[in-house]
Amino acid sequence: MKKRVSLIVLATTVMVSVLSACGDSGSSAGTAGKGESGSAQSKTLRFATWDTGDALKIEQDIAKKFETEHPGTKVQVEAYADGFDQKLAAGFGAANPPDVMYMWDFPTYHQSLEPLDSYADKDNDLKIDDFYKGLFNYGKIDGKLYGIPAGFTTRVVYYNKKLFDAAGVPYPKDGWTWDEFQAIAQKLSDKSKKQYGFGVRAENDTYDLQGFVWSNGSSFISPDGKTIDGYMNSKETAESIQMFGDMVKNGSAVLTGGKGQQSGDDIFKAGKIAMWESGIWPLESFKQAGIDVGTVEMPAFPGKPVKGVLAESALSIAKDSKQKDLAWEFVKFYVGGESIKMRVADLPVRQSVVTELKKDQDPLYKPFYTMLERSSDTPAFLLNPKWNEVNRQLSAAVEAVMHGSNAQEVLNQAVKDSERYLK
């Protein structure tokens, strides 16, 4: 799963020298549909990933299932790791994609996609009803589908049991506030030890922080996609965002990721950080560091209701693909129960999964579920084309921030650099 929000819309022309670059991309055109020793009778499937290491070795394993349940067909996994976006956008762009793809940008690349509904709605295999519904509104442009949901997470609060019992602190519990959680992070904060209460990431994606801006009651742009103004410097979502530089500034919190500073994850797993946010992604490391972790659902504002924010993955067929019917079948495949059971890099997406695996009721996960029932809002980059232009200056502001400036300042002149985006 993707773990950062970046939109990158690249010319065609680009697209196309980008491909040339790919290395086999070219080759595998003139074998689609007929494999790799060119028989018609069997054909090839190209399935686009993002994933490397253990990731990308699970979904190589359900490629070869799905060959064994499905006699001539040969899945060809393309691994195009950080290098994702450009290599999909020059197959899209050379009318050369793959078949099926991981997604997460429809309001990029929706025009290239097959819209799902039609398969969706009339093929009974895919068990429809089995998903968590939240999970479908992400992968939806201009009310259609063109992504079927394969994993996903929300984001907690890990925190390290270990240095919560040697300050005598009793562990957090769900239906915290911020003001619960700044003291906590006081407490546990200790300069002579290099300890810190909390890590606050020196370059944050704007993506990620929507979930507190929102719990806070507010946005960074209009729910109609038109307006910034009034959402994206508002007192609230200063308030959110100030709390934050505020914490570095008073020494509960470290600011992690920076130029020559470890990420938040090693440091929490180095137990110099008594608490972390994230998504499902560190959990296992966090385990084998020998971390005594837990995880908690995000702290609330006073009198106001906690609003979570979804990285999701979900799988996607190209519009230009030729052979859409064995494509469908693969995604169908591919967010199957057996194959989800499979994948540990993110949650299951079915609820019968979830039962079955007691997601829900491990202590450790459960909160990850908490989370999703509270993750209804719609991120900015999906209301409007043109967020990528004015995220640019959300996320300098945002950066400016951390490093001391005052978010209301920053914030109003990052609206003033924007509005021209919107018009």
Given for the second form:
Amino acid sequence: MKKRVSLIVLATTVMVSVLSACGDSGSSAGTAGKGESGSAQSKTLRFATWDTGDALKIEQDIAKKFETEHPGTKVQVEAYADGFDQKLAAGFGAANPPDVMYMWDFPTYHQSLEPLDSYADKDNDLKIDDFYKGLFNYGKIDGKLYGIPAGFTTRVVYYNKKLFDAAGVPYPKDGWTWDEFQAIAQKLSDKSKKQYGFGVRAENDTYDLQGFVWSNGSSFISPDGKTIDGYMNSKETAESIQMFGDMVKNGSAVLTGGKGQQSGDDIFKAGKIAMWESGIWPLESFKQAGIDVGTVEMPAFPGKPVKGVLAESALSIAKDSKQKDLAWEFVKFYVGGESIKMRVADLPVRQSVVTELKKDQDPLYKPFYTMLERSSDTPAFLLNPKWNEVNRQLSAAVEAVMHGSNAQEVLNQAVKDSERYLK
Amino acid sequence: MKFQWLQQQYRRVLSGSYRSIRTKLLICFLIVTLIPLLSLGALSYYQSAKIINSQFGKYGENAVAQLQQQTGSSLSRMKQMSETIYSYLLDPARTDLGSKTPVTYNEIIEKNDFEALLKSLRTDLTAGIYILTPSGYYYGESNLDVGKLEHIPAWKDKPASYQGTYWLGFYMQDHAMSSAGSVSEPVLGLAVPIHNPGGAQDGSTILIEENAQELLHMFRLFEEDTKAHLTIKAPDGRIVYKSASAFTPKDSDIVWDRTLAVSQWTIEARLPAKAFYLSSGIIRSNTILVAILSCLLAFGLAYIFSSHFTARIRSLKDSMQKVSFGKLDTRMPVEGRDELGSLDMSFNRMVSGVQTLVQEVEQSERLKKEAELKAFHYQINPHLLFNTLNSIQWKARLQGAEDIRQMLYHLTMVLEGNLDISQELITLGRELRMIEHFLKIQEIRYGCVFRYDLRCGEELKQYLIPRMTLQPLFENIFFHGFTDGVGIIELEVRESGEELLLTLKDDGAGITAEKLARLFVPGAKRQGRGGLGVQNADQKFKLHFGPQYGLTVHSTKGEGTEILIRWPKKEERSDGNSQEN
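Now the other one: the form predicted together with its partner chain, given that the block above is the form predicted alone.
Zooming out: every chain and molecule, the one shown earlier first.
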């Protein structure tokens, strides 16, 4: 699931405009930090991240900036990369965790994290109203806030304008349906050219599929988080997943990312699939690959509202941290306007920054914000702490569907196998 | 030929310049410095070379052992991993793990469980864990392009029916699905074919790859450190790793080798003997260089010292030569207070002694010569003088000028005594008789105005006195002491043991103290003739009897002068020569 939040650098043009606009809201964090810096003399703050490459570089730059504004503080950026979960779990187990860390899986870790409500409430510098509504929901467990949103993305459909033009198919527009989507996919598939209308992931992250399930009026788990039978294996759920299996079967979509298969991003970049569904991350690489790419919001099931799923990364403070005040300063700095502008690899969490950069006016970005407005449902993992176990069966079922199994049957089986975890 | 040349050199060394003190000093110096220097140098070279060689040898051994240990730990980790996977697959419950792409729900559950195990086996160094089925499907992370496995050299060569662990060695991992973005890394590979008839995954192959960057880096460090050539060989002779540098093995190479227990690989580090002994060679050349420099320094110092030393000796020799040629004013500059300095000083003293002596001899010779010359001059024609005087005397008698005849008589007697130079020493009596004649002349000149008291025992008159010594003193009295011949002269001769003491006293004008002081200084400027008689008389006594004898003058201005003469008793012998009593 980390893949969802692993970040790719955004347009350099954005970066330039961001850098030139630096330095207003960051100053508030700076002045607030002055009272702290005295007691924080030559203290080292550990900050764990799962990012690598360019995204990591940006995070190190932010840490350096924090150091200059807080003399006597050293921020040690610990890049755990693939081993994030193991190393973090080991850190918590040894009561020696990093002070601040990236976080998304709050149900698993919230017991080791410091509740941040008191910090957020009494610190006006945070400007909590500036954040997009709903982002805070992801960091809350049992009504307590454990993470401050740092970045997020929603999911949209990318399309290759060149392939649409070649086939004489008009570009998809917001408000389109899954039927239209399948028809377009069919039209844009050409087996002789090994060209397909759509790419289906062989091994899906079930989290990402929730948008489709919600759009079809269902969900994986009951709103109270206690029941899966009738939700995970409902007709609507099965239908929305079966759709992709069928597309693979009828040749309008190709399996991607499995054993011996190229990733969907790579195939889209190679111009061999016309449409691809993903978050913000590959956008920059598509542009770099020379693809004339467009974005559109997710299709709708007839008569039902389109729902989106939000992938969010947040910052948390460890309960065992010995310098929580300093950690809070860092968190606040990290989600401040200045830092957000530096972090071009995911979407800004503050409305003021989006307005300032006119991101919501850019046709390529606009669908992401439209989808954000549609991301009101709560993901399954937040509803039940045992979701990870259930998810194993669900993942296997979804994978089986993509390989041709009947969705209703395998979902029934998965529900049967998973029931015991919920008791 | 060579022998002759040597002999020639030997002779040259013994003869001529080689026998000089300088050469001896030089040789001495060189021997004194060279023997300890060379022996010390050689000793320190052998000692340090020995230590360094043994330490370097040990270092190499240890380094290779460390390589073995590191490589071994990688290999055994991989092997253990493969064994874990193997035993998991041997479990009959895993039969569902097929060799085809899992498509059913159950197959996928099994696959997911298996891949979860593979994931849990991963360490930081793991680069890949895959189980490749005969169908081309594989278990593991979905980033493997099976077709690209052919890029691994050892993978192609793997015998189809191989059993057990098959080590693929080092290679670049470039079998990723998407070529973009992923940098290929060096890995160490292990392939384990699975033999599980009737069970899961029979005929599949476990492929385990571990990042070898650190290992290869260590190899390179080792190569750089020791300049050794590293080879790792599989037991079947396949070369697993080889240093990049070109190398030809030689028998003289220093070899460190180890065998890896896990894979039976042999790690062999070969170091050319030249490189191995390089550091001790550097010590040797440094030692030789220092020795040569020290020799040159010693030689230079010895040269400077000895040339300084011998130059002083030579200048002393030159000075001696000069002296021998008669340059008696030659002196050595005295440099330093060492033995040579004191030699210089003694030389100077000696030469100045010789010079004084020579001057004295010269002086007395000159005086004698002068006296002889004078005497010769006076002797020219005394007979003419006496005959003339006698004729005048006769004329005076004939004309009845008795007083003139008297004066001439006395003058003749005085002159006879003066001009008779046949004898230098005459008896005191004779000298006193001549004084009588002289006084008679003065009496005739001035009249009976002075008094002359002589006190001399008859027996003393036989002793000898230099001729013409008393008369000049009397002349002085009349010329300088008395005015118009008025005064009293007292002459007394006494004997005192073996010596005679003569006292001549007058009550004349006396001599001033400063004139008295100048009286005996030879060559001092005189006023008139005064004093010459005193000095002459003194010298005569000294010449005849020795420097300890002679005159002493006491005088007080206005009260008179007293002259004391002291000389040894000497009697006239019958044969006419003087004989000491």
